[in-house]
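In structure tokens, the next block holds one chain alone, the form predicted on its own.
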Amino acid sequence: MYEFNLAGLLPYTGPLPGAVLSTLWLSALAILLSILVGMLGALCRVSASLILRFAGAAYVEVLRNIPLLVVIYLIFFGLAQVGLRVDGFNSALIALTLNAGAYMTEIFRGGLLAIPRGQYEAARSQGMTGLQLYRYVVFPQVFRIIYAPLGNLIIGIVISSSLASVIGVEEVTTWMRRAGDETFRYMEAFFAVGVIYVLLAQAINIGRIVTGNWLLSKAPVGARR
């Protein structure tokens, strides 16, 4: 009768902190780039330009209608095989960011499409510039009607981050491996690994709770749903 027994771990703990680190600032690059990419694409696919709305739906799809791992795998050993050598970490950012972009750029655009027409004739007729219009009066409204499932899609960036072992990025689930591979204590790593994904993702949700309710405390009461 096999014994469940995470005591077994303890010698191996070492690592882990750095491990969780790593997960943290991967997933913390590929959050921030993603938002910046979606905020792009999100434009592109609103433009008046034809050119730039089919560019932007063409990365949407294909982007969101290839694995991540494939993603990953094309630029690591891809690139590779044309001269271009981009290291694990480095390999697993541009994947994620290409990836979660793509389903960020559909999430504000949604939010864009759910701004009244009046308001951008409204900040127009003020002399505001574009990018006074967004900055101001459009991004403002959008983050507060998208928070949330931007954070169902940030937890997703930080669980998708675990991907990275397979070109052998040192995060949680490398070390979860290494972990099972030296104690075959593999259910007990995988239980420490999951929980160390709960502990994050809830942390992400209670973020998005706080952030939340200061978002609609600032808006007016009127737009207040």
Partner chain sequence: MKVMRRSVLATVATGLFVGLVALSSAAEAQQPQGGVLSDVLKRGTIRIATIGGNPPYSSLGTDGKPVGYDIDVANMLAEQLKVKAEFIVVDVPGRITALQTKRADVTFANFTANVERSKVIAFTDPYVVVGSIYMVKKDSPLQSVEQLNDPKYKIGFARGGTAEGISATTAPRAQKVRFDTVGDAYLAMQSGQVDSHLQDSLQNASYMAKDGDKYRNLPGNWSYEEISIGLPAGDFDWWRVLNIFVKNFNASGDNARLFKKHFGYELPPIQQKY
The other form holds:
Amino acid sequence: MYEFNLAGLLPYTGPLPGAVLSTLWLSALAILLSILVGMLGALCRVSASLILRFAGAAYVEVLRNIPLLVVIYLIFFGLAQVGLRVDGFNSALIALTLNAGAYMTEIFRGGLLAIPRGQYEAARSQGMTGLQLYRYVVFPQVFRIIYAPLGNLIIGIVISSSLASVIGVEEVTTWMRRAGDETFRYMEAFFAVGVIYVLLAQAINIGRIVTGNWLLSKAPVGARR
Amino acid sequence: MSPQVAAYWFVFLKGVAITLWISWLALLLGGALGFVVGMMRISKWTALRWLAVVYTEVFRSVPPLVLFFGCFYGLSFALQLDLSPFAAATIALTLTASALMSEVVRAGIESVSHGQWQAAYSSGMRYDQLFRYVVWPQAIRVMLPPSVGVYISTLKDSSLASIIGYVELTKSGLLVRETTGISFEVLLIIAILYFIINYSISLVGTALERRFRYVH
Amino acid sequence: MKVMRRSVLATVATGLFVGLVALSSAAEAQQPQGGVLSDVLKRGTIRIATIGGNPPYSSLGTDGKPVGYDIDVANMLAEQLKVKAEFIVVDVPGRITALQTKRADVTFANFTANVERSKVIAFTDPYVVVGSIYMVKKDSPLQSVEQLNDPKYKIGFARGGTAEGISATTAPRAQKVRFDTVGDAYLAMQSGQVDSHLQDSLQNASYMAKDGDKYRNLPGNWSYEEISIGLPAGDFDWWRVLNIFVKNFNASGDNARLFKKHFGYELPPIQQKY
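Output the form predicted together with its partner chain next; the form predicted on its own has already been displayed.
Following is the full complex, with the preceding chain placed first.
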């Protein structure tokens, strides 16, 4: 007979808020950095240079086809052994950024490809520089196209940040494993942490929808879908 | 490759086979479960639809690593179940894959325009006939490419089974690495093996996509 | 707004589920107490849980099968019972789960007997006694555990083991970095990811024998741990058989022989002078 007893975890609740913050902080940094990586990657993938296009495609294919866990191990243990030492938190951050950056690249590329070529030519003929072209013409439209897949990916990053626990980063999953190991209340620990992740993911979902509505309301009538 | 590591070639090979096997099994089971959940999503009954939404959202929001942990330690303790790491890993992978597959199934069904449904009904088809002759032949084509994506994602998630001690490709590598003390090389081999497997699958997927592309 | 409703729905449903589960407690039929001994003899195989990546107790052979001291001891038990040995690789906390769920009949897994664990599983008499030692790299600035007790230093160890408690009492202020296996923690120290690896003293001696020029120990032995065979709780007959095995194994010199083979030096006394 097993008694489900969340109270058994009470002595361990002290470090929990810190663990949640750590998960959020790690995820937030990874989201920002991977957006930057994704933008660069997407520009490479649509660039005129063959080398840049190949490099962009190779980056995406390699990172999308290797499990994040292996990338984390490779950075934390592998690189350290050949002399490049990155601590646990930063290893997890780099791995998450590289992994999510590949997916970001594909999302941004999809967005860029959705802009008709004619618009680039029109903007050029208006005398816009490359930077102005992207700032005023391309990115505002791209963001409207990509905010939905972007939201999914952001949830994916928060979820994947749980892998940082394998290299000893103190975050929500590490908390769960420790609380479980010490109390043998594994089911309760799993349950508590499962709820935390679901709430985080749904908070992002709601955030995405609000942003989406706001973006669409600001869009010119023709661009609404 | 250093000879110390090369001596373990059989371990790596076995790891590849086990990884392919467990992810394939999870894809089949997850596909079946995802099919049920996907059909619930388009059900007439609101309660079923809600249940399906909650199922999908929950298993998409709980990290697979946490699920593996819950299935292995949680279920083992709570239900006193004799769950082997293999069984626990299969359950966790199936749950994750089914949430993804339910979305694929739903998108596949919804890709068939409503006009066709009405046309089928008005020509006297029953619900099962409608699916058999109208919806599935078209939906399958739409579902195939993302299913390949789900397989790759499941295969990558299966690396997490190493956490609960299931000796698949990642765990094989980690054990070799702990035994030989050579981290970088062993991990690189594991990464390359995963890349080869997944990239081949994605090439097959692209070929399938081209072959089955639905011409409107 | 459809998507929004969906999200709110999932949140609310999760909340409801939390309430439901918190209110009710899962009732499950009690597991009938079958005798492990008769099961093992009937089955003709003994299922042995061991941890991978924990040399020289247990590690992976080139054919993918576990090898090491614990494995040899387990094989000896199987031989005496005249059954086949079947090994299950588990992680550190997984040893307890494997016994609790009766997935394994015994553990030979560098497993310390203590009261906390004895609440849920059982142990035999010890076949080895170990301590805990802080190992550092040779060029480390650290000279003592007092010095290590500083938030700027990191101690690595395997989660779910006894190192958790030992590090908390001996170096409470240092950062703790928990890994999945002993091997991970050792490799983390080897590559400089942690400053010290809190490890089993016997393992330490064999690491030092192999790579003594790269590492050194901080003075002090911080625990007294009896490494024992683990078994499911509440099975007197099985415990009786295993305990006789351990006593004969220690007395016959088999232990001393296997120990020397794997650790490379003489077996330290199993009886501690208190």
